[in-house]
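Next up is one chain by itself, shown in structure tokens, the form predicted alone.
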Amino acid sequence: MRLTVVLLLIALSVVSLFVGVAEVRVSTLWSDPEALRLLAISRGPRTIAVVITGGALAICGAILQMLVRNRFVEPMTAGTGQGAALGILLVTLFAPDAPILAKMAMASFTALATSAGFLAIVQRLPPTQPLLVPLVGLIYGAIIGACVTFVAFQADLLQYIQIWMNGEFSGILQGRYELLWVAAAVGALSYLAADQFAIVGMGRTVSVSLGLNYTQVVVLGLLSISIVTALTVVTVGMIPFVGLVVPNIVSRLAGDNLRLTLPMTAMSGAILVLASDIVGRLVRYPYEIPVGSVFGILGAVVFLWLLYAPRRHAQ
């Protein structure tokens, strides 16, 4: 299964290679320097961008499930995403000139004081009342963003915050995606704690009683959502439903070791976001539809069905 899923990678990313506007044909990408300029000025650069961003946002999902313990939520929904975009408009009003380290900085700070306070919201409800969890985590999301969409209405920034609202690939250029390889970096050091998530996900009382220290663990568990999140909204914009169908499609399929299952999550959540990027591509062509909507629908299909399809086990 997993040389399944590492083969329909490599087909979709060649795929993606050679779909867009301007043509590209494999019998004269040797003889053609345009095209071969072409592909390393913006066909590659996006299609890494792609990667890194599918594979990302599925292993902040899986880490902030096991986090919350709960399958049906998932950064872009819980108020982080929102959260990354209150930063980069809070240093767009006070602080235009500044560098895209700070807009990453500011970002990544609100982004995890909101994902904190979703927590500790969390903790509050009752846990015989799961689908309460990801309810509050949509009103939350909801409450934030549209605290944003009004700061930005008043400052006559509505136009420049759906940029970060909603997610496409279109303006990814050579120099304009590297940041996401911090992204990249984040989520592979993430599954070197992989175990220490997944003992969270059983709880407070029996992570202590393993030994493991759960506030540290929480802690390093959101700082990676929050970076992951904030650079992936200050480079290509919000992508809903990502880290909440990939995780529960691969814990369904391959189950719920998460040092097992996170590297297929990971790419698992390349291939969808890269094939809903080709799927926007040719839809309209040669117009595009961003991501962010093709994924959008899926991915609200898909957690429907999440809710709703009956459960193999009792819990």
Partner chain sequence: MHSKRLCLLALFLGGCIAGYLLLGARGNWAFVLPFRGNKLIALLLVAIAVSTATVLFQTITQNRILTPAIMGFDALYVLIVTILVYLLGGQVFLQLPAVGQFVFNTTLMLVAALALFGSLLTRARGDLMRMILTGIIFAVLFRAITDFLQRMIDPNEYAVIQISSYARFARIEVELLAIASVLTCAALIATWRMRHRLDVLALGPDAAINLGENPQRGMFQALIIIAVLVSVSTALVGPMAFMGLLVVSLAHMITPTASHAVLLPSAALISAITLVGGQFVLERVLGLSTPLIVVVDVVGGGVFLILLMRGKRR
Second form
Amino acid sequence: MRLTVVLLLIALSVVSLFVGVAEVRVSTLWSDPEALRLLAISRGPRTIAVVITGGALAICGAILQMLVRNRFVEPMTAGTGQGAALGILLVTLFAPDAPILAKMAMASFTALATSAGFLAIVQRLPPTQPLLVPLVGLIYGAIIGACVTFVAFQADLLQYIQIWMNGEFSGILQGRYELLWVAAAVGALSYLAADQFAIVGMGRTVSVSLGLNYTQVVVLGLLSISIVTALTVVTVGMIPFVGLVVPNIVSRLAGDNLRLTLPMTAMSGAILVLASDIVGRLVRYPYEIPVGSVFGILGAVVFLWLLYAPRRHAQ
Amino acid sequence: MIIVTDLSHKIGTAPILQDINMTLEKGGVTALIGPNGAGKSTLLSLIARLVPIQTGRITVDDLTIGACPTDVLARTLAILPQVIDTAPLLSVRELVGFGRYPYHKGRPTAEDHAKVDYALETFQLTPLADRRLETLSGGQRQRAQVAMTFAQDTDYILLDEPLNNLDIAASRSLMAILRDLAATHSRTIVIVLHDINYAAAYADQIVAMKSGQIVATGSPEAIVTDRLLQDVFQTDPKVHCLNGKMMVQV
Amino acid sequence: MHSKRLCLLALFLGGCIAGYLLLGARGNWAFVLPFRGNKLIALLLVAIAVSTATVLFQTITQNRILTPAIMGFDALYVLIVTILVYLLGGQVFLQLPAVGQFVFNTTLMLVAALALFGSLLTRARGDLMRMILTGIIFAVLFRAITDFLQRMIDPNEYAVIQISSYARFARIEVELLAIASVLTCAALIATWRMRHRLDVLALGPDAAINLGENPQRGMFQALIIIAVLVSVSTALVGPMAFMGLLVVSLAHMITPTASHAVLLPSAALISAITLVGGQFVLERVLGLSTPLIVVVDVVGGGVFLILLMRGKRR
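The form predicted in complex with its partner chain, contrasted with the form predicted alone above:
Next comes the full complex, and the chain you just saw is listed first.
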């Protein structure tokens, strides 16, 4: 199955290179310098950005689900994404000339603060009501989102908000996506801590009795989630549900051993976002539909399915 | 008289009740007993039209369940609802007042007020009349609900495991009230009970059910026997006779 | 006790209305008053529609944290308008008379709401959290499809939808206001006639049956009224996620009663105070440019979170 996933990812990446308004043909690729330039400046970076975003968001979802011990949450809709947007908005408002790294740091910081807030709320919820967690998450995210809208309205920055709130890859060019490599690195690093996250997912008591520094792992997890989410929101905007849908599907297909499934989760995330992006490029050709809109529909439908389809027990 | 004819009920494909035939005469207290899943509550819900009938027929006096308008039935038959915790903002008087709704549809007359007062008096709730339900103990709340069913002034009163969550004092007092309703107010009481001892002590008649069928009907002395308990509940407690009442040693 | 509080609320609303109409008006009164008057009527209609729909919804579901907006009714209305423009084309859609458009949308809304939520409310009754979550995801899905379709539509026709589903406060069509008033009044009269039955339905389906009320029939009628009221408010000003929850929660605090004869007017008054007074304070006193709805959503969302966390899930 792993092989199928790898092949699918490669196939879709190739398709992504050749889909778009300007025509690029495989046959004339080597004789046409213009086409090569297009690949290097636009299509290539775009494809890489999509793959990194999809993979990193899926990993973030898996980690957050471990941290709050609930399958129905993900950072983009549970406050982290909105927190990142709030951070950039504040920087844009008060220090518009700050270097991009400072903006990033601020976005990551507010994202971290809002996700820590979410975690604190979740820990007060009764464990007997598992669906309360996603519910609270969605409302929490919506409230922070409304705060963002409020500030944006006052500062007349609504257009910016639209860019951050709805993920889109059409603006990705060489020189405007490289920050995402950081997200890729963070995602890869968190793979090293996969076992720790899996243990944290079994609860505080188990973690402590296994000799794990619970708080440290939780902070590490929140940090990686916040950085990846902030980077994604700044470069491409919010893509809801990736972090929710993908880990759930993978868990149903391949079980819950995080160390084994995390690469699958990352690749599946990349595949789904890539497919959505390609659909968005083709369905209203030559115009584009943002990947956030496409994935919003896909994600909501899968979410409903997850909510009602009885979970097959492990064979 | 409640007459149940050829009643069967399924949930999905699982049969809950199979070919029930039962006649309950007017008057007295009838207890439905049986192990979990025997279909007692379903039978009661079907009589009370809480669940639509699938096959079979139930009549209460000359009213046919399902065919008779529901607001007409509400003046003949009442079921004690599960403890209402969804509307904690009601006062005791307001709750008991709802018992008159089938008669006045929201516009109470002087007679309705009088009946509510009488019900409060009968159940010693007058001092609590203006208290909120949420401030009452479980036993008091249960009593308020019985007062509401009493105010509904129906010949038949059905109760589904009313002793759940009640301590022994509240349970005994409720059962005594029900006996009194049957004796002095000539109401017909049908009650689903978990505890055989309460059934044996307070019922005039016991209907024993098992796997969706009626196994036996009769007086407590005839029903509460070693053999029948073994047969119905698959357990073998000792049955004693104390002062003419049957008692199961647990 | 309740009637006194209702009177106080009414007086307060009167003050808000006077302030809204009169304060800060410069120049030509003949121009200002009708302009503000129309806007005021729209605000009042929306306020009462939202509060009444929310009370009805909470009664038929027997809990205090569900509202039509949270369950995606508003989003459904916007989606229906978008689908119509997508299928018919913006020009055709615009050529329909405003009244026809509105009635058509509302009818579709009714059918869709009954089909979707009728079965959801009956089936998922036992599991409240699942039901709310389903509703919220429905809302997300409706918005996502709306967004998708809007981008499939020509930019010119896209403008049509923006007119028909958002920002009516800026310029209110008198014709639409008239039909909205008629529909709201009809729905309110129907609700008021149901008030005693609603008291009984609020006790839960079993208790309602026992007292001779048919809960299915009551729920069906309430859903029809809700669909009409949501259509009115959404068509006039657009979706308002937490407004209903906020004002009805306030009503439960100010006039704590289960009687709909008190609760309905109390919620309506508080709702009107929130919209008219809020608009007045925001626009005239603070001079903020943010739409009131954004503020209401932040506060209402906070109330929702608190209700959820306090365990008042019923």
